[in-house]
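Here's a solo chain for you in structure tokens, the form predicted alone.
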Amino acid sequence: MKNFYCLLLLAAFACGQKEVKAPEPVLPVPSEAQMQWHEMETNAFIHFTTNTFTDLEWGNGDESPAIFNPTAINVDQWITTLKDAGFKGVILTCKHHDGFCLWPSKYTEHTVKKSPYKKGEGDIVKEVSDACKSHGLKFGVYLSPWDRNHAEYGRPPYIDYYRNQLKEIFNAYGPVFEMWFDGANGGTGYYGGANEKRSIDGSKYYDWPTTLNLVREMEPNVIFFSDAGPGVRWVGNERGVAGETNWNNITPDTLYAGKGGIEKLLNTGHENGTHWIPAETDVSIRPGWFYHAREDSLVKSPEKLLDIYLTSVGRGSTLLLNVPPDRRGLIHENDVAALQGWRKLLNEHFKNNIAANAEARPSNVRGDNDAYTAKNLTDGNKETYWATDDNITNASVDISWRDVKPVRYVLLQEYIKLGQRVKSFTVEVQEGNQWKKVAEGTTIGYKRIVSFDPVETNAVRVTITDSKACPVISNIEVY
């Protein structure tokens, strides 16, 4: 009889732990390449061309290649500086609007092969690509669609030229993780000596579907950045500020690079957008994008860079921080110091996760099944998650630890492989026997970091107050 009751208990336990179906995805969801892009979190931009030597931001296209002459260039210094700061990838301006090419393109003479650099034998693109490979960083390229030097810009032959240069880049310098192009298209320029203004229809002139398919044939997993994607979108400003509400979704049917009046949409995304096109937050460490000696005293401080981190990565975006080499061909000492100070602050503020393996008590667990338990929030495994039953879109979890500690940040992550769901949430801390609200927000997405004045506590409560479907949360950290 005793064995019979034991069997009944085992059967009851087995029934209680029967397989429970995972939540259905809330579409759209990220591709594998987009997921890898999210996980990079911080990348560096490098603007370097004739503008560095003319003290301009946008060259006219008539600059002589002879002025491109870095006297002490050390590409390895660039990449080691950026790696030490924590960047996972580097995007190089292989060609800016002035049309000067940092590689010896066979389709134009407006390149480094006509410059004094290494007596015309230099290739900055190769040097950066090789250094990235050597130091374990991913390599990306900016190839401006607008070319103020080329005589055929604005006419059909230029599109062949642009595509030929893409073939040169992707066949010789890959792998390339991201291709970057912006909305600056058309205007005054040299244009082979015409010195005139040329306008194009940005929605049609480049025939982007054909151009992007050409690139995909060479690099199937490349991420395309432009104002509206299709891989990742512009965040709508160059201040380093993603939207406090930041949906990874937009509907791109009527959007294209250079279309005006869409900055707000790009900043916030759209809850019901049809495509997963997350925001990339691009900003420069200096007021300008290219190096100017007059800006040596205006490099952003480590504290400002920390603020930018919190309003970019901390709002579910990826940070693309521009760090331009100077005329020597080095990252300036002031920029290096700022990056080192920023890295030190990040290490200090996010060094010890108080919530690691802490006790987590949820208001609901999907099917009462251990596969979706709140322990998954603090286990350090990005592939596990806490989920609720399908009819529960308002739920909370309490995370506690033994000793009272000062708390300033709470980091939240959704399991976005099943889509972005959370529409609003609150964060509370326990003070004595009372719960005190210290932060609230809207979207979470890949990552959300909420900050508040330091509070002494041994427990936090995160409440999902509204969600498109049952919340699926993969990670909570407390600092």
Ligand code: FUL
Given for the second form:
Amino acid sequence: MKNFYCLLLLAAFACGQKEVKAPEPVLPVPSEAQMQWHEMETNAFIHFTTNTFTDLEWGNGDESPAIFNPTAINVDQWITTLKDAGFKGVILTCKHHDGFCLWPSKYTEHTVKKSPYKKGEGDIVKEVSDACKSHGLKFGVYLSPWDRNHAEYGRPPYIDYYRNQLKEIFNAYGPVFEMWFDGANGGTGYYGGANEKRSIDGSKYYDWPTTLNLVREMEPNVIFFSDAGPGVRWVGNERGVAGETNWNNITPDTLYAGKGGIEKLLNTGHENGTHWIPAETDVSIRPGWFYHAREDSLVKSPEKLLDIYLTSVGRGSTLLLNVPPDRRGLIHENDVAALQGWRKLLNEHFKNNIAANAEARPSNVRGDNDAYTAKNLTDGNKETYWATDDNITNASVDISWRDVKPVRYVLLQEYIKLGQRVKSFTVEVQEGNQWKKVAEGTTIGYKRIVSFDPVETNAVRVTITDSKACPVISNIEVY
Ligand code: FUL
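Given the form predicted alone above, what does the protein look like in the form predicted together with this ligand?
To see the whole picture, the full complex is given below, headed by that same chain.
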């Protein structure tokens, strides 16, 4: 990459151009690990535990491991199905709220070891992490802080137990790209036979800073998910909808996992937030997070999944789509068909980028310098960008091609390594000698896809109408 910039500079010199300084970053900016997370775009969630066999969403914690018996399990089928659908990573519920562990933890008997699965010799966490490795997907971990099985839940010894399990998992099954700290806590549970309600103070009980440091020592680049981050935040709903305005910035000092009442803030982020904590959009392909036969007819359609893609990835978020295995231990035929249909739609709708290498005429180029030319928008190189002079926060670019073609999507990307800047924009298409507005929006961020009724055109105009500082746009695609 360095060489590439040297070449640009050399080219600029050769044309007698003065070197022009790159725009200053608008803080905060993403870490390298967060940048990689943004680029994954779609990941899959896998919810699997005793709930799959009891038909519950939240197990009470008193379930017998004897019921955990997937008789035709094929973890490879899960991972190849997910890979074919385009997912880049997988997050597995190693332990959900009921406390049952999908690996043979040495700190409890409430695990696969006591189940009929592979006669107690099975280890689903290992199988999934191995399958991810062999198919080139990243592996992530959900380890529920709330544990309705553990006798000490709510008291200090449980925190040691939870940390011991994190050590077990990170040491045996890594690398782990993302760690989920779910905020849910319904109070009541089995708790080793006490069968009572245990309320905790979510802001203090878990002592998250110590736990996160422990994990970071084992996995320095892990992305922590919780309502409050610090890696990524919850999007504030389970419908698959990120805010139309979606700032990656948020001020986390008053947030903590499970705080509640902050859904709106999580959904949109905050323009002046102090930290880069982007929203992750988690949603299930079925009504529930776990498999229930009664929901076989309620699997989301490929069209619905496409909508969800547009309101998550298309709004600068990352999609975490849950696909729960059934009692056989397979991804059900209906879910497989929905995922295949979705992939097909995505491939069709985003097949030919009309803007690739198209002509781009900007209203302003930073220092009139080739390094920041609007050609960078259509060159397919994510490291180059179009930027304007520092005092310009309203600028447009016209992208045109020879023959009139039907257009229904415009995809925009900011070069977020220099921070999220754009506050509002419009998209117009040329009809004869007229420009007609077809879409407008607020934030762009890592990626923004606007859709509109198909129009026949040979030019698109994107206007940044307001920005925190000069806009820095790396990519425009048109479909
Ligand atoms: C929630 C949990 O209570 C659900 O069971 C599920 O795991 C979802 C992803 O997070 O908070």
